[in-house]
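This document starts with one chain, in the form predicted on its own, laid out as C-alpha cells.
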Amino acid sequence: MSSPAPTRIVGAAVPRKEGVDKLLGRACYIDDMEREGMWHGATVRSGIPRGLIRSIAFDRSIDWSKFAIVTAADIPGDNCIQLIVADQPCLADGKVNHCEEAILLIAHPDKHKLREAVASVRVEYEPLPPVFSIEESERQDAIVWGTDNLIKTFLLEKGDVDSAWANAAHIVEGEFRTGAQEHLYIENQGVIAEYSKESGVTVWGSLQCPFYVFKALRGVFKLPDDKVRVIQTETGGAFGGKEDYPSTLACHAGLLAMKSGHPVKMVYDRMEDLAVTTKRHPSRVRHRTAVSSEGKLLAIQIDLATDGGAYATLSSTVLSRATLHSTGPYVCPNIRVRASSWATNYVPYGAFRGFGAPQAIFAMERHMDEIAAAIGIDPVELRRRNFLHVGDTNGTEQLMRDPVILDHLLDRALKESDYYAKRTKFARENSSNPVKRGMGLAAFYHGSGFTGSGELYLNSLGGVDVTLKGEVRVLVSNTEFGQGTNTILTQIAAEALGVEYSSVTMAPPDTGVVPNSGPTVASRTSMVVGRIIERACLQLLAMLREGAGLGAKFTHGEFIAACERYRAAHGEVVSLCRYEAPPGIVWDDQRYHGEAYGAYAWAVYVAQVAVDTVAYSTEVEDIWAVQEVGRVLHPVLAAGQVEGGIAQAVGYALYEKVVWENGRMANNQMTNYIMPTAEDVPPIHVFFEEIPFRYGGFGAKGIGELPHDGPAPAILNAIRDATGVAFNAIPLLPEDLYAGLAAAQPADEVAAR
C-alpha cells in the first residue's frame, strides 16, 4: 500500500476496537476483578448537612479487631483531594459540610458484614446552620466556604453596556433556572487499590482521567511519582461523573489497603452512587437585553450564578465555560457578564457533559424567543439578523476567522424539519385540540478543548510506538468509556502512518506506561489529542525514512521491516509530540479577553412537541439536529454521540429532578429518579456539515458535549409555541406545566376546571 492508505480509514465506519469484547462479554469491568487476599471497603458518612463532629463511638457488639478502620489521623500526606482548589478533605476532620461527607472508612474480607458495621458507628454532632440555595449563600448570613461563600467569579466585558440602554427601542429582561442532574452512567463508581511500602500505591478503576487520580494519590500518600500508579479498567460510562469523583474514591480505597495490608475493592451500589457523587451545577441566569427597532442586539447584560455545593471541585472551570457561552452565537457590540459560583451544603457539584454551557445556552436561547415575542418578530428571523459571521467578534472579542455557516445550518434545520409548514398547521389545529403541538429551535456553539491558555498549561504529550510484535500502539492517557476514543485515535494513527487499521492498538491507559496527554474531557480528544497523534505519526515516518530507509511508498511488511531496522540501529521505535497551539491564539486570563477556544462547533436544533393540557404532560415527538463539527472521523460514532447527548438533554429538560431533603438526595433510586426511557426519546434526525479544522486531528473539532447544549431550550421554545405560555425553568415536570398553564388562564376558566 502507499502512504497514506488508499482505503480511507478516517471518515469510515470501521469496527470499534473494544466492540467485540463488549459484545461477547469478555470486557472486564472493575467489579469483575479480584486480587489475591482482597478485602472490601465501605464509608461512614455524615448524617447532617453542616456541623462539628463531637464524638465517634463504635458499637461493642461488633468485634472491631476483624476490621480495618481509617480516620483522618491515618492519612500520611495531605488530607485534601488535589483538584483545582485543595479545599475538599479526603476524610472529615472535626467538621462536615454536606450530608454525604466521608468521616471514616471500614474494610473487611466479607463485604456483607460492612453494612452492619457502618450502621454501628455512632457520630455525635453539634449542628450548624446550613445553606441550601444560591440566594441564601449570597446573603452570607452563614459562611460555609472561605470568607464569603464565593467559590469563583468572572467578569466578561465588551464595549460600553451602560451607554447602550438609552438608544434601545426595546429592553427585555428575563430570569432562567436549571436544576441539578445526575449522570446515570451504567456502571457505578468503583476502584481496587493495593499498597506496599516497597512499590507504593496502585489503583485500578472505572475512571476518565488517570493522571487526575495520580495527582490526588500522590498528595494524600505523600509519595514520589514512581510510587504511584493508576490504571483505567473498562469503564461503563462517565459523562463527566468520573472526571473528579474517582480521585476521592481511589484515595479511600488506597488508605484502606494501606491500613489493612490487603488489596481493597470499593464499588458503590446505585443508591450510594446517586446520593454521594457530583452532579450538574444548578444555575440562575438573569438577562437584560437592549434591542434596536430592526431587531439587532445592542447590549447584553447577564448575571449568571451557579450552585457549587460544599467544595470547589471543578466549579471554577464549569463557571468559566458557562460565562464564555452565555451570549450565544450572536454579534453584540456591548456585553457584560458577571458570573459567580456560590457554596452551599449540598454534595459538591462537578463535571457533566457540556460543562456549564447547557445552563448558559438554555438561558440565552429561551431569552431569544422572549425577545422575539416582546418586539413582534419571528424567532427565526431574530436569530438570523444577529448571527456571527466570519470577521465578527464574539463576547471575548475573538475574531471569527474560520468559516461560520450558521445561516446554512439554520436553513437546513428549517428544511429538514418542515418548520414553517408545521408551525402553521399546528397553530390552526391547536385552538380546538387539548393536545397542542409546537415547534421550537435553538442555535448555539461549543468551544472545543480547554479554555484560553488551558491547553498550553496542560502541555499534553502523546505519541505512538511499534512493539516487537509489529503492532503500532497509540500512547495517550485519554480513555475509552463508551464514546469511541479507542477507535478514533487508532483510525487517526492508521491513516497518518498508512498502515492497516487492524494493526493499530491502544496502549493500556496506565500512568506507568503512557504519557500525560491530558484528561478525557472538554471535547478535546479528537481535535487536540488526535492532532498530537497525527503529528507523532508523521514524525515517525520521517524517522523511519531517515534512519531505516523506508520509501515514500511502502507495503505493510516494508513498514514493519523498517521498524526492525530502526530498532536494531537506534533502540525503541517511538515517536512523541507535545501540544502545539494553533497560530493566533492569545488569551488574557485577567481580562477574560481574546481567543477563548481554538475552534468552535456550531449547531441549530429544532424540536417538535405535543403538550397534553388535560394530563399536563409533554412529549417530544421529533428532534432535528444539524451541526458543523469539522471533519466527521467516524460517522456511526459521531451520530451516536449526537443521539446520546440529545436523549440525555431530553431528561434534563423534562424528567430528571434531584429532590433534596435537608441537604440529602431523597430520590436516590432508579424507581424515583425519573429519566427518559426508550419510549420517551423521540426520533432524532442527525445531519452533519463538514468544514475540516486545520489544527484538529484530521480536521476534527469537538463533538461529545455539543448535543447536550441545544435540546432543552429548543424543547421549551416549542412548548411556548404550542401553549403561548413561557416556561423558564427546567426540569419542566407535569406539576410545573399545570401551574404555568393555570396561572396563564383567566380566573373563571381555572375555577371551571
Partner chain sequence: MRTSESAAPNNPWPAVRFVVNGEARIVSIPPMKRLLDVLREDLQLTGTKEGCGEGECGSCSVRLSGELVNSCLVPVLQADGAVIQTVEGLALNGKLHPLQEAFLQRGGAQCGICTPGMLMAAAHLLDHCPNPDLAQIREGIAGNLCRCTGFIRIFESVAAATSAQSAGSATTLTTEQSHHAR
Contents of the next structure:
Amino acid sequence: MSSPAPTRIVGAAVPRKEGVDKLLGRACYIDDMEREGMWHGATVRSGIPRGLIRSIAFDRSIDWSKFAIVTAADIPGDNCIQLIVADQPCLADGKVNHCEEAILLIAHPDKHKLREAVASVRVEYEPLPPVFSIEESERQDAIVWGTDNLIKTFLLEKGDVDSAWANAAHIVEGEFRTGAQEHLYIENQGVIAEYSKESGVTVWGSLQCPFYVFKALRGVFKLPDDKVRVIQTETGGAFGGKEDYPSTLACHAGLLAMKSGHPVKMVYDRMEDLAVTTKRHPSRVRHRTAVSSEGKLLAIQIDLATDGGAYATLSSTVLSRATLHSTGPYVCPNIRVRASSWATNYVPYGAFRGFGAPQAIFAMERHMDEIAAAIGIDPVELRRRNFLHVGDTNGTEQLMRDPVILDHLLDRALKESDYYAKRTKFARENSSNPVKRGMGLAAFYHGSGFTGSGELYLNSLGGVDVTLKGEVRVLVSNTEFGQGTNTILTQIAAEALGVEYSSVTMAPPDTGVVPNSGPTVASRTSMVVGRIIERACLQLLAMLREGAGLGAKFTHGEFIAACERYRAAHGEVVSLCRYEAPPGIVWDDQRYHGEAYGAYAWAVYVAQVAVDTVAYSTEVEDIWAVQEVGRVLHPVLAAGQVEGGIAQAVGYALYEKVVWENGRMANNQMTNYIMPTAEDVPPIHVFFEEIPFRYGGFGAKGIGELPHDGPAPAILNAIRDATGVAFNAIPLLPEDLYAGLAAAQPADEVAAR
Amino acid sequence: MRGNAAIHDLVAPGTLGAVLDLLAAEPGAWTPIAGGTEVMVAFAAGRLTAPKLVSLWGIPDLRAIEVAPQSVVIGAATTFLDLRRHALIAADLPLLAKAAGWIGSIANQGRATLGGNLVNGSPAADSSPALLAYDAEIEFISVRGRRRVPYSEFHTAYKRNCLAPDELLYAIHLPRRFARHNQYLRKVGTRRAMAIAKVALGAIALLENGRIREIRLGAASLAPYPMRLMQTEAALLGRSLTDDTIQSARRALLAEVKPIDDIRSTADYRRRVAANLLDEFLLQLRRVEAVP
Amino acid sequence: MRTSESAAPNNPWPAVRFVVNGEARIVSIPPMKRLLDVLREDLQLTGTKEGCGEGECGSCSVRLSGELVNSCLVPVLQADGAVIQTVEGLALNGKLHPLQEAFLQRGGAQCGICTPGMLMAAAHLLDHCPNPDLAQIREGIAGNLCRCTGFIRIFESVAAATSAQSAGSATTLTTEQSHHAR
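For comparison with the form predicted on its own, produce the structure of the form predicted together with its partner chain.
So here's everything in the complex, that chain up top.
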C-alpha cells in the first residue's frame, strides 16, 4: 500500500468553489431566472393508470385563444424521450400507461391562469386493467410493456451452483423487499426553454446530465447538434432524480416555447414533483445459499426482481448494477444470479444514489445475518470467513488485483463502535427494559464508474483551457448539484498545473461551451473525470513547456505569460483528453463476466439501534462508517457525502414510504413523505482509510453512492439483534415493527416487556 | 403554488371590536386567519375556497396570557412560542408547555396559535390532549357577548365545532390546581420534529389512599376529533392500581377508541399504541404511589 | 419591478409598508400574496427559496420583526409595518456573517438550496441562545430540511459560529474523522 504523494491542494479542505454565492443567496437556481416575455407552462396528465384515450375536449368557459396548447401532433421529430430504449413518449398519443403521463401541454403569460385551464381539459378514456406489482407483472395476465412485461433480464453464472446443494451442511433461504424511495431534493424540477428558427432550442434547467437532455431534445425537435443547447443552472440537489427526468421536462417546455413563440418556464411545485418524477426501484430479492459446516459460502443463488414502472428509462442499467452487487464482497465458487426488471403501471422508476446496489446489498447483508443465525456462528465471523482478498475473484470472476482491506475495515468498525462490549451489555439489559438495544453491521463494496465497457462507450472528453483574461477553466459537462464537482475538479486542475486553487474556475455547464465528459452519475466524477482532468493538465504543461518555454518551476505570472506566448504562436490554449481504460479491463457483456468495474470502494458500517416496544419505533442511536475510497480529495466534502448518504439511507430504512392509491402517490406532500429531520439523524462517525487508486483522479475512487448501500441492512440487522425478530423488508415503519413484534398477541393484554 | 392571491380578499381591521363587527354584519362570510399555518397551506395547495379573510394577527386582546390565583387565561391568538416562553405555564401546566414544543418547528411555533390549533379541528391537534387532561374551558366572543363551554364539548364532528358563525374563539381557561396530580403526555408521531401525531395521550390523575380520585385522559388521532376517554376514565376512577385494574382500563380504551387507517398509520397500530401509552401512564402512576 | 412601479396609481391593491434588510419598501399587491412571492417577484430578493409551499421544509425562512417565519405561510398584509431580514441581509459591509463563514469552512452547504433558510434559522437561534448545545441546535433547525448533508456539518457549522471559545469543543460533539494514510 503506497502513501499518497504529497499534495498542496488535493486533500486540503479548500472552500467550496461556489460556496460564497450559495451562502449569500446569490446563486441562481432555475426559479430565480426570468426571460424577457416569458410564459409559464403546465401539464395535463392522465389520471388513470392505463387506458386508451378516446377523446380530448376543451371546456368552452375558457378563452383558449390566449393559451398555447401542445399535443403529440405538434412534435416535429420523434415522439420519444431518447434514453436507452425508445419506448417513452414525450406526450401520450392514444394511450396512457401511468397516472401521471403527460398528454397535453398548456402555456400562458399568467401562471395563475394555468390551473383552471388544466382542469378544463377533459380526457375520456377506455380504461385497461393495470399492473401494480412485480407479481402481477410476472403473471402476465395483462401485458403492459413489450410482449411479456420484461424490461430486462440478466443471468450471471459462476461455477456450478446445481451441484453444490448436495454437499452443503446448511442451506439457508430468504426473501427481501425494498420499497420505492423519493429523492426529495429540496429544489423541485424546473426548466426554462426558448425556441427560434435561427438558434433552435435552448434550455436552462436544474439537471445532472446536460448531454442527456441534449440528446432528448435533438430527437424530439429533429434538429442538428448546433441548434440544440442545454445549460445547467445551479441545481438544488439531485441524487439521481435529475438524471433522466429533466429530459422530459425540457422537451415539454421546448415544445411550448416553439408553439407560443415565447420563452416558457416550467417549474413543478412540490406536489407535482413528488407525484410525477422518478423514484428508486422497488425490489424483491430471493436468496438460497449453501454453506459449509465451517461457515464458508459454497453456493449463492439469487432471484432478483425490480419494479421498473411504466417505461424502461434506466431500469436495465439499474438492474445491471443490482446484479453485480448482489453477492456482496465475498468469495463464493458457485454463483447464479437471475435478475429481471418488470413493467408495471406506476410512474417509471429511475436513477437514485446507489442505482440498484442498495436494494441488492440490503438483501445480501440481511441474509448474511440470517445465515449466521441458522448455522449458529457470529455474524461478524461469518463475514470474515468469506471476505474477498487480493487474488480472489468475485461473482463476475473479476480478479482482485488492487489492495482489499476488508479485514482491517471490519476491525476498525468493531473497535470504533465497541461492538462486542455493547452487544453483551444490551443482551443483559434488554430483558428488563421496554427499550431494546442492538448492534448490526454490513460489509459491502461499490463499483466506481460505469459498468463493464460503459466508460469505453461513453468515450468521455474533458480538459482545461486558459482564457484571454488569464482564467484557467475546467472544461467538463459534469455538473455540480451539491456533491462538490466544482471544487474537486478545480482542486485537481490546480494541483496538476501547479497553480493556485483560486485561479481555476469551472467553464459554464453549457453544451455550447464544454465537451461531453459524460453524465454526472455512477460515482464516476472523482475517479474517471478527475483522472481525465489530471491528464489534460499534465498535457497542457507539456504543451507550454515545449511550445512556450515554460520552466520546470514557475510563478503564476510566468504561467500566464507562457500561455500568452503559446496563444500567439499556436492559437487557443486548450488541452483535452479522452477517457483511457485502466489496462486489463475485459468485460463480456453477453456472459456478464470479467472486469465489471475499474475499481471498488469498500466499507463496513455499524449501526446501534434502540427499539421502543411501547410505540414500536426505532431510533438509530449511532452509526459508524469505515470506508476505503482511494484518495480523499477533500476531507470535508468527502465526509459530507458519507453523512448525507447515510441520512438518506436511514430514511430509506425507517421513514420513507411512498403510499400508493390506484397507481398514484397518495402522500405527495412533504408533510406526509417523511424524511429524517435534524432531530432524527443519528450521530455519524466517519472514518476513511486511503489507498490511492492509480487510475483515478489523484488516486480517487467513487464515494457518492457508497454510503447509501450499508445503513439499511446494518440497521435492520441491529433490530434483529435487539428484538430477536428478523425483518426483511424496508421501509420498516413502526406499523410494520408492530406487526412483527406484537400483532400475534391479543391487544387487551399488557405486552410482555 | 396553486393558490391565486388575486381572488382572495384579506383585511386587517386591527382591533377585536372591528373584527366582531365584521363577523356580525355578514355572519359566515369571513374566514379568520391568525398565524396562517393552516390557512396558507390550504391556499398554496389550491384548497382555500374562502373569498374573504379577516386577520387576527396583531390584535393585542387575543394574544395575552393572564394569570389569576385560580386560573390561567390564554388569548386565542397566543402563539405556541409565547406559551413555551411563559415561566408560569411551564411550572403549572407542564403538559401544555410540552405540547407547544411539538408544533412543527420554531418557525411554526412563532406563528401557529393555540386558538387556531383548536378551531382547525384536526383529530391530531397537538395541544388537545393536554387541554383535555387539564379540563380546559373555551370562551367565545361576539357582538352578542361571551360564553364558555368545556373544551371536551367544543368539537362536535370531524372538523366541526360549536362556534356560531358570528363568533370568535376568544380565550382558553385553565385551572391552576394540578400541583399534586400525576401528569403524562406522549405523542407518537411520524418523526421527532415536524411530525403529525399518529397517536397522542395526555393524562392527569390524583391518587388518594391508593385509589384514583380524579383522572382525565385526552387523546388525539383516535377518533374523528380530539376526545376525552370517558369510559376508560370510568374504568379507573375510584380503583386502586392493581394489574386487574390496568387490564380492564386497557380493555375499556380498546373498546372506546375509533381510529382509522390513513396515509400516516393504521387503525390497528393506533389502538395498540394507545393502549400501550395508557399502560405506560398507569405504571408510572403506580411507581409514584409506591414512593411515599 | 421597483416599489414605484408596484404602487402605480391604477393598482387597486392596498399599500403594504415594511423594512427589508434595512431598506423601507412599499408594495401595492394582493394582500393574500405570500411574503415569499413578494420578496422573490416584487423585490427581486430571490435568495429566499420555495421548497414545499406548506411550511414543512423551511427553505423560505426569513426573520419577521424578530421571529423566524416560513415566508410561504405569511400573507403579505400581515407583514405590514414589519422589519424583515432575508439571507441577502445577513452579510455586513461585504463581510460574511460568522455563520456564513462557518458554513463555508465546515461544509454546512452542499447544493445550497436549503442554505438561505438554514442560515436564517441558525441566526435566529443564536440571537436567542448564544451558546446552544447540540440538542438546542437540532431543535433550532429542525424545521429546515436538508437532503444533502445529513445535518452533521450544519450542526458543526452552527456550533463553530457561536463563539471562538466554544467552537473547538463543539466540533467534537458529532463527528470524529480520521484520515489514516496507509
